[in-house]
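Below sits a lone chain in structure tokens, taken as the form predicted on its own.
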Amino acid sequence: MSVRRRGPRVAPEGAGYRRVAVVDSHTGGEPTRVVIAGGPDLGGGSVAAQGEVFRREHDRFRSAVVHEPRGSDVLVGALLVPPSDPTCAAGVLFFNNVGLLGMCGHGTIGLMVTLAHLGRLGPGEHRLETVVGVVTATLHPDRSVSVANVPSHRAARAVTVSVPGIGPVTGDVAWGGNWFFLVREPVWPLDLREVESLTDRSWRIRQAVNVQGFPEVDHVELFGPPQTAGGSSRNFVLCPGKAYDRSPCGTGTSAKLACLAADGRLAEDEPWVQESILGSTFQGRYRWVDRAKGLIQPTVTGTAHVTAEATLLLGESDPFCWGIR
């Protein structure tokens, strides 16, 4: 199904501007800010293609949207652009602070809510062109949004590495879109007057695997019982530039699904219900795509809320026009 172009236009050049129309939305509470109209022309081709010439030659423009005046650390950005592939209803690169990301669980759920809004689509089934490859999100009656993920498998069980100043720590190694190591001890209070604790240990644990032989990982997941009725589990999700995940993490519900079933702790199409650092949740389930490789299909069930549409300035003759970084 294609996308009907409706919505807001980018008002013209002028008075030394560039103009960007962007809106914003959160999942879980996890921000996403999607760029509708003014982005740099990629030329074409697949979203992977688009996304390689996106960081190679517009990393301000990443940095302007997602950086200091404009964003924060914790803002993810999703770039609409044209799809390759005829069945999809659009193209989105994701990224963050600090490059451009794979695939985006809450990105995908507040880009299809943020589409919603537009009037460029309804409810439905709805395929997207990612950098990571097509996904499928359908956007429920009722505005919630199920993404049936990338395939996701556990690529090792129960590692531990040494990390300076905590001790021996044991964890898996997963993809659910982007690559996780998954904590399995110690485990820690997940509170969120703990923040800053849990981030220091998470990043040690990130930089004691990227060592110790999985330089790929750049997502640290840790997980405790959860505190809401109907939960499954809690995480708190140390994302690649030292943010905290506020929503579940759809990427790392994914990684988790691919953990649980390959240990058979989880069947196939039982709901699995990932409370996030904030109480916010999000409902995986999965189904095998391959038992023998250990690759399942996850799909991430949540809400998104559309909290603003705004325009963009870039100057050039503002000295933090790309972003303080």
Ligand code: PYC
Given for the second form:
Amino acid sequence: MSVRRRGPRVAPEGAGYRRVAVVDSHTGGEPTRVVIAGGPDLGGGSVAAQGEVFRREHDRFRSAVVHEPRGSDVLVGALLVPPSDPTCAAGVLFFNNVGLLGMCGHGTIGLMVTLAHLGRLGPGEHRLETVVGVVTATLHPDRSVSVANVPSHRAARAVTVSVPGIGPVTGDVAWGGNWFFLVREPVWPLDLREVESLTDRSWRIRQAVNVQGFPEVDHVELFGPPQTAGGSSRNFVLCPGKAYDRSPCGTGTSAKLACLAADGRLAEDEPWVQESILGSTFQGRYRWVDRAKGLIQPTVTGTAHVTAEATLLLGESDPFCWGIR
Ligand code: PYC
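The structure above corresponds to the form predicted on its own; please provide the structure of the form predicted together with the named molecule.
Every component of the complex follows; first up is the chain already shown.
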């Protein structure tokens, strides 16, 4: 086969393409796709209000960016939007294969490294407005990022639910920017080869928890002993769209810190090294915001790597232009 340099061109696709500029990265193995240009205009206002417009009117854009054939179930998208809080450098909407996320720790680390890669920000503290509040991300000179997340807390301790096919499962319900059920018992081996059965169990647990009065829980977190030097714990996190988090999950680590603090198992400022199912790590610490209310300010530190700069082409004549869902 020879490839012609010049000559007649094939007919252009429909009325042409909509172009969406993205930068991809991964944080501890978990991918983030930051939309740099070509996203919808959400009309301004608070990031929470812009999130509502995005949810209501631009769901096919979300799908086009993260679903196959351009993405995959595990991909988390990040759309930069104008912040309403003048102290913030940017607003950001995080989304995945099923909808908007509240906050996203690995995504915030990916976003910061992406913006540094583009030369749009340098080392130091940067405030970001998300749909669930303002977070402060610090880009360190070694390109690691610390995210001071939204205040986190445990809502219920040692809840036991009966899970079909498993039996009794006991865990805590906690907020870390998303809602988590953090399983205490049983403890299963957290091995990458067991991902299918861990996914199946976590999905059943989520359904059982949500029919018993915790409808807000959208992530399930399993724990086991650490397997790397210096680790405090290993986790497996099932995300709302049934993909598992390749990273230790920033919001899940925040929820874990809230539980450890409430149980008196971790002191203020003491490091907690959370491993993912892949063995990648985040370091977490917390400060009390209100000890009586069990409210903490978690900070999660990790690193990300840029993997691609690309332009997504959205051609209306493509039957899968808006993603396979
Ligand atoms: O890091 O917070 C996180 C996260 C949420 C979903 C996937 N990653």
